[in-house]
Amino acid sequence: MYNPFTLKGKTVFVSGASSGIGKAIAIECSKMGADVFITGRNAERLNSTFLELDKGNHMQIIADLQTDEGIKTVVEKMPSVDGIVHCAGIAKPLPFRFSGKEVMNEVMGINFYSPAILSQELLKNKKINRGASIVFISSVSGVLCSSVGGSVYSASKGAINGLVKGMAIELAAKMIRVNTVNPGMIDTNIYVAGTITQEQLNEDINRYPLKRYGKPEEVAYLVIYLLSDASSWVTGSGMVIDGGYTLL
């Protein structure tokens, strides 16, 4: 059957996956006939991604992307591949004068530098084949808003987006493209806590069109089109997903 969304032939880096949006890209990519290489922290949560790819060669490995043991680990155990989305992040929502230089360091550092310093080692170690695509998962936030408390989370995002544009220009000689997406608020539970009121999750929720978030296997359908031939054309480009939020 004709697909032009097919990932079958190809082998696809995710990071993050032991949660998430990660770990749902990582799944529906496998679904889509890709072999999948994923990462993450916890080994148990990342073993239970692992345990639901869809058939496939697929690979795991524990690994703390924020170091250079880390990323030199990932480096040199990754087969060569043909897609890559990054997406490990943390959000730390803390108004701007409590955001001192621990908490730059930490969200620049697990948002911008990570993602960064990897590909350009991935890059150095040739492990990019010629036609691969490169995703990085960014936000609307840094980029077409943001939010009391998000100024050093809407940093690293707007740092993500400003990179993909440079690297799309450098890496297009060699047919790689390299674009972001860039949800609204996805449903991801990270609220179960109890921080915030069900009452203030429904007033947030009506501020968007579509009244409801958005679920993880929805950003991975838009990461597959990224991943896939059918995308061949699209580089340096944030593509937004959420909701019809920043329209109003």
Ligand SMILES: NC(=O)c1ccc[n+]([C@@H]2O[C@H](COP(=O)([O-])OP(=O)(O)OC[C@H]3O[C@@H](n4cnc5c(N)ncnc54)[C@H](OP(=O)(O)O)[C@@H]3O)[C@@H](O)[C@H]2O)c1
Second form
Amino acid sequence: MYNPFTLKGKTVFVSGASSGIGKAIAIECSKMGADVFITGRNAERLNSTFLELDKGNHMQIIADLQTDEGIKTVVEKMPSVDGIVHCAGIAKPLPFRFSGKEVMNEVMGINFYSPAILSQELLKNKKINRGASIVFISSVSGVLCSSVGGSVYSASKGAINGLVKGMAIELAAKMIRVNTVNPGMIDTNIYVAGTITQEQLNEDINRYPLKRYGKPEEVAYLVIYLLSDASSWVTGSGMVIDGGYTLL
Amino acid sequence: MELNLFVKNFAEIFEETEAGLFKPSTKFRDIEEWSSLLALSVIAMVDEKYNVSLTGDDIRKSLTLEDLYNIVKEKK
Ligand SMILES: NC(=O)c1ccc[n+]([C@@H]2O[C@H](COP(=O)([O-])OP(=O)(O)OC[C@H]3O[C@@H](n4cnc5c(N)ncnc54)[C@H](OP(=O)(O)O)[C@@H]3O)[C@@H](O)[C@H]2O)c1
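Given the form predicted on its own, state the structure of the form predicted in complex with this ligand.
Every component of the complex follows; first up is the chain already shown.
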């Protein structure tokens, strides 16, 4: 069957695969024919993703990407790949005034340093195949907008969007493409800590022209496009997927 | 933990509202300056000063400052 978006024959790494968007990306990539290598911190939830993968030659590794050992383990265990999806990340809604160095280190650590350093280590260890595609899950926040309590989170995502542009230029020599996906609010557990109330979220939904939040699968479909050969001429781009949120 | 100190810490987050206006019986969500930013600030202040994680719902279901103080005390 004609399918320019197939991932057959590709090996794809997905971080943050134990929950939310990363979980959907791992599952959908396996359904498109990819072998996936998934990681997360929570063994039980990572395994539940693993069990939902379509057939293929898949692997799962538990690792805390905030630590040097975590990154080392992933790099050692990882086969060489055709696709990388950096999805591990946290949101920590805090007023700017309360976002001290500790908060900055935590948020920049997992949202910016970890995916940047992991990419570097994989390049040094020649684990990224020629023609591969690297996708960073960034956000509309920090690139097109922000929110109350979102200053440091926005900074971490803005930093990713900048990083990707430079990486895309340098890695073009190896035909490696580097892009970001910038979602608006997606229904996941990211705000489960409860500092934002359901009431506030319901109010927020009304600010979306399409009158709902996105689904993790909808982000996954865009990631599939960027991982597939259909997007061979796309690099250094930030792809917004936000139900029209940033139009208003 | 002491209620008066809690009220003082709470009052300090506000920029416009006079500190003297805050009492244990104050219905804080009715204060004109109250906003989603202040709600997040209260959560951050309580985390910093009392090492307690409040949720947005804890704040929503408290009417007065004393109600909120009691939740913090319970969670401590
Ligand atoms: N949901 C949204 O509205 C939204 C919007 C725009 C962008 N995003 C971005 O999308 C990405 C995924 O978010 P989500 O909504 O799917 O969140 P989520 O459901 O909370 O999942 C976050 C994932 O990141 C992993 N993770 C966090 N810290 C980690 C660490 N130190 N080491 C390794 N893994 C770590 C978690 O692993 P464990 O659970 O195993 O610890 C989990 O798999 C994030 O980068 C987020 O910023 C989300």
